[in-house]
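Have a look below at one chain only, the form predicted alone, in structure tokens format.
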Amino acid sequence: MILSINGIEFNYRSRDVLNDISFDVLPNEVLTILGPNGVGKTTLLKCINRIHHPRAGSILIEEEDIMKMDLLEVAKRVGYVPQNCEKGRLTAYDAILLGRRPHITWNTSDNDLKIVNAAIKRLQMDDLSMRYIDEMSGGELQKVSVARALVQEPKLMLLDEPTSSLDLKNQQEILRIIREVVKVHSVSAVMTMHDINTALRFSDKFVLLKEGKIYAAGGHEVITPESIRDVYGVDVHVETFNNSPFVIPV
């Protein structure tokens, strides 16, 4: 088990945001958290990454309590791609290299540079590597953020709307790479996403959130007309194409 969440509760001041959230993610699995805006998807990712501290429950990474880890150990095990990436006067190459910081003891090694170069090649970013990130589009910056998480070589990747600023081609490429990394390196990924059909193509498991609670959790079988109507308030058909389900609004 790479990630085990047990009874997580979180509130902003007096407003409850997450209530009794529990689920597990195994190696080689991609899990996507679905639900409407404001339901707590991003908050849940931030709890898993120890940016937020839940008021109750536990979060275990490889059976160790993340709340008892020092931040360096968290950074070695968890790679986080937020919705909005901070901009600065750094080249894309240097920004990606920062992902190796948890592993660098003194100076950057040849192995660190090799890992960064491999990530740049894998994401087809050679033409972006020497550009400054404060001059990049949202989609280009998103690719830098994903590459930085990859070079951390984490056991768990957390991705908050990883395709939100990308065109169709780059959406497919980023998600294909994430899935490849998960399968080849026996790691896990937890994503949030608004596009249910894209999630269905690239995810193994789903958690549907409604009003801060888990409405349903499981594989493709939990994506039904009834669950989509209850969670999103929209009537849909769920059809099958090429052995994969997809959602069609009525």
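Just so you know, these numbers come straight off a predicted model, no measurement behind them. The term rigid core refers to the most C-alpha atoms you can superpose between the two forms while keeping them within 1.5 Å. Numbering follows the first chain given and starts at 1. Only residues modelled in both forms are compared. First, how it differs from the form predicted together with the partner chain.
- 104-107 stands as the sole run between the two forms where every Cα shifts by 2 Å or more, at least three residues long, with the core as reference frame.
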The other form holds:
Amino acid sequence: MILSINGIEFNYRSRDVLNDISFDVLPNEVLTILGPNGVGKTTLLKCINRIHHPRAGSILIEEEDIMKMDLLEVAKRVGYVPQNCEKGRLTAYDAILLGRRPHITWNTSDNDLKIVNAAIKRLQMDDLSMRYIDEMSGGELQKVSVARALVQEPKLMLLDEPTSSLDLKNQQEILRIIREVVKVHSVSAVMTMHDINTALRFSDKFVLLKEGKIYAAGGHEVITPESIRDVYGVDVHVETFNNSPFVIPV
Amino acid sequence: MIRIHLNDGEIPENYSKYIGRKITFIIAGIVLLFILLIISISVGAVGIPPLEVAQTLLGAGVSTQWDTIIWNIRFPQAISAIIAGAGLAVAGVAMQSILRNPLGSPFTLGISHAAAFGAAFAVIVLGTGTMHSSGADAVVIDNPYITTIIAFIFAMIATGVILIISRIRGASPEVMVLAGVAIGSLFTAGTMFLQYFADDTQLAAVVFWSFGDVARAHGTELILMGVATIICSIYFVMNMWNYNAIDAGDETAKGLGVNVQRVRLVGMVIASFLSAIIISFLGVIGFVGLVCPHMARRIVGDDHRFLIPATLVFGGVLLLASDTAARLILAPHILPVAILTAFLGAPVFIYLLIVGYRR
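Give me the form predicted together with the partner chain now, not the form predicted alone.
First the chain shown before, then all remaining chains and molecules of the complex.
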């Protein structure tokens, strides 16, 4: 088990955001959290990454409680790609190198640079690597963020809307790379996403959140017209194409 | 433990060149600083040939008179300018990075205003300043140590208040800068209040103190400022990766294992402490802490591995060059360097803003 979440509860001051959230993520698995805006998807990712502290419940990574780990230890195991990334006057190469921060004590080693270069090659970012990130488009910056999380060499990757500012080609490319990394290297990924069809194509498991609670969790079978109507309040048809379901709003 | 096995890469040649260029800039800055040091010592009311200056500094002096001028007057002043420039600049770059705000500096945060209030308080209320009969050096701070200590205490009080507010409202960049603006206004009002009730002598002494001048520090003061600058700079260098991470956003930094709140609070205390020490010894020297980091950023970028050393060097170069110019510009009158940095700093900063936004 890479990630095991048991009975997480979280509130912002007086407002309950997450209630009794429990699910597991196995090695080589991509899990996507679905749900309408404001339901607590991002908050849940931040709890898993210890950016937020849940009021109750436990989060185990490789059977170890993350609340008992120091922050650097968490960062060595969990790579986080936030929705928004700041633009400093750094080259993409240096911005990605920052992902080695949990492993660096004083200065970078040749090995760190090699890992960064390999990630750049894997994400086909050779042309971008020496460009400054404050001159990049949102999509290019998103790729930099994903590469930065990759070079952390985490066991679990958390991606908050990883394709939100990407065009169709880059969306497919980033998700293909994430899936490839997950499948080849005993890593797991937890994503949040608004596009249900993209999620269906690239994910193994789903958690549907409604009003801060888990409405349904499981494989493709949890995506049904009823579940989508209950969670999003939208009527849809669910068709099958190439053995994979896809959702069409009515 | 390598998990994703991204170890099939090579170190790109253009990255090595790019890093090499930054290091070259910093080394060139250090060389420039040494050349400026020789020039700064050689010029003045009594001209000393640069070669003789170099020989004297290397311990092979040829003239007792020059020895006295160099070791007792010009060298301490030049070193004071280098230390103060480097210290204020590195405190400025740390504040800008910690607050993620390009306007972060001892001035924006009200620390300089608090120190100036402390000096005014010492002179007017505690009576540490008097005026001699006449002449250019008419105003004397009788008890510079008490003035300095009170200035330092008030600078740290300002820092403490900023930190308490940030503790209550969170250490976000906006909260810290707004708290600094409010505190700066409060201490400025306090200084004006004291000045209104001061007599001529006290008023002259307060104004004299507020003209930051690097010629004020000698011996022990220089050592104290130097040690503080070195120790604080080492702390900032040790946190260079944390500052790079915070530059990428608080959430990214937390995701990379950085305790953002702690780095921000400790960094602010250290940067404020360093500024307070320099300001309380030398008086208010404006714009160095604001402009130098921006100059360094334009040349070496935002990567703190290079930005912190570059800022230290540029800070030293800028204040030493300004002080040398201030000594010569109206010779035989010697201007306090703070007047020149204020004149130069504002247009340079506006220029940097305009050029920066066009980028």
